[in-house]
Amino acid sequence: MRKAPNFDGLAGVYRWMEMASFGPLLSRCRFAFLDELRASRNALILGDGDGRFTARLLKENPVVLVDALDASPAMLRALVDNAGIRSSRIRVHVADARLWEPLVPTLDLIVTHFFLDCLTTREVASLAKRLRVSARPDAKWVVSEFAIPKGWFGWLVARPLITALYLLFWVLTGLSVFRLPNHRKALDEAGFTLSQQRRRLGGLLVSELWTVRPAADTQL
């Protein structure tokens, strides 16, 4: 298994990158559909960074307890930190999201923002599958992603502006994946169902809402 990139760095100043390259415009990714998860009671949040979801979904939502998991510390530092007095509704996992293995069998929600690119298709694919056998009935999974649009606007900026992200996080932080995962294919495979999406940028970056499919409609 390749390495795990470290985040460590990063954790200062990521919410200032965010800013400088992409404006607010993350941000809405990330809060695209906060309004549809005040009835979740037990969220794991996959790489969330400095954590500002996680803070706001603990605001609105005064009784979901969350699982933060991140390979880097410093960032789940950050996480904790920004949740500030909530953050006790927080178990915080220092862990390779490809190697572990969840805690709680009752998941109702599953959050991956701009986390899935961190990974290959086939690290997303059992990724899924492993957090399917934990999902509820009725959770809901929230993704937050960078996108190749069709067209002109996909060939001429969406993948060359990629591709420079990919080599600048893979000279910050050693990540050696270097294309966006098909994850879709990924999660549908894994028995959940895309329910919801909306685009920014021309369809660069995509907030989607994915449900759990009936168990005889899916192939596991």
Ligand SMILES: C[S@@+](CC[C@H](N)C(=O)[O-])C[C@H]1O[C@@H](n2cnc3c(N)ncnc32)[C@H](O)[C@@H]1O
Given for the second form:
Amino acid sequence: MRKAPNFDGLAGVYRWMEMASFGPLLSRCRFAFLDELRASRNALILGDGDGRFTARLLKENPVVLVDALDASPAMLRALVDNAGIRSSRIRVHVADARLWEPLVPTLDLIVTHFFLDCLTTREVASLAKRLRVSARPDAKWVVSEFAIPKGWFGWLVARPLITALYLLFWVLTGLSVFRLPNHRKALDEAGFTLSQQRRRLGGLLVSELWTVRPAADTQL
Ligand SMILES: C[S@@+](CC[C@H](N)C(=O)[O-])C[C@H]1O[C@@H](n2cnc3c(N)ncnc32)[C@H](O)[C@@H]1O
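Switch from the form predicted alone to the form predicted in complex with the ligand and print that structure.
The complete assembly is shown below, putting the previous chain first.
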């Protein structure tokens, strides 16, 4: 198995790198479905980096308990700092998501913002199957991702930009994935259904809300 990338060195500067490149757009993707998450109780947040989404979720939803998993201890420290006094509702797990088995068999929220792009399609498929087993029938999975839209914008702008981002993260973190996974196929095959989608920047950025398909309709 590939080594997990090491984002420790970016924990302090990640927010500023993002602001310099995409401004507020990535945050808008992360927060797109916040209103729908007010009833969630047990959330698993994978690879939230410095934890700006986690902090906001804890603020908007006063009862949710969060399991935050990341391979980077420095990112998890930043996530806990960002949550302030609400960090008492977070359990942190320094782990590789590809190997981790969820502890809570009653997840009603899964969150992956700009995280699945660190995995291959096969790895996303394996993760999604494990998470499906731990997801309640009413669970939601919120995804933010880069995408390559069809047409000239996809070929001339999105594809080269995403390739450049992968090369940058390879240099900075050792991430050895160089193409976006087909996360939609992986989630669909694991038993999740795409319920809502919002696109930004001509389709370069997508926010998605997935729900659980009843087991009878799913080939596990
Ligand atoms: C590109 S950053 C995204 C951070 C944040 N979610 C955001 O919205 O910007 C990817 C995060 O996932 C973590 N990560 C990458 N691969 C991982 C893996 N295999 N297991 C656990 N965490 C991983 C990194 O340490 C980093 O914090």
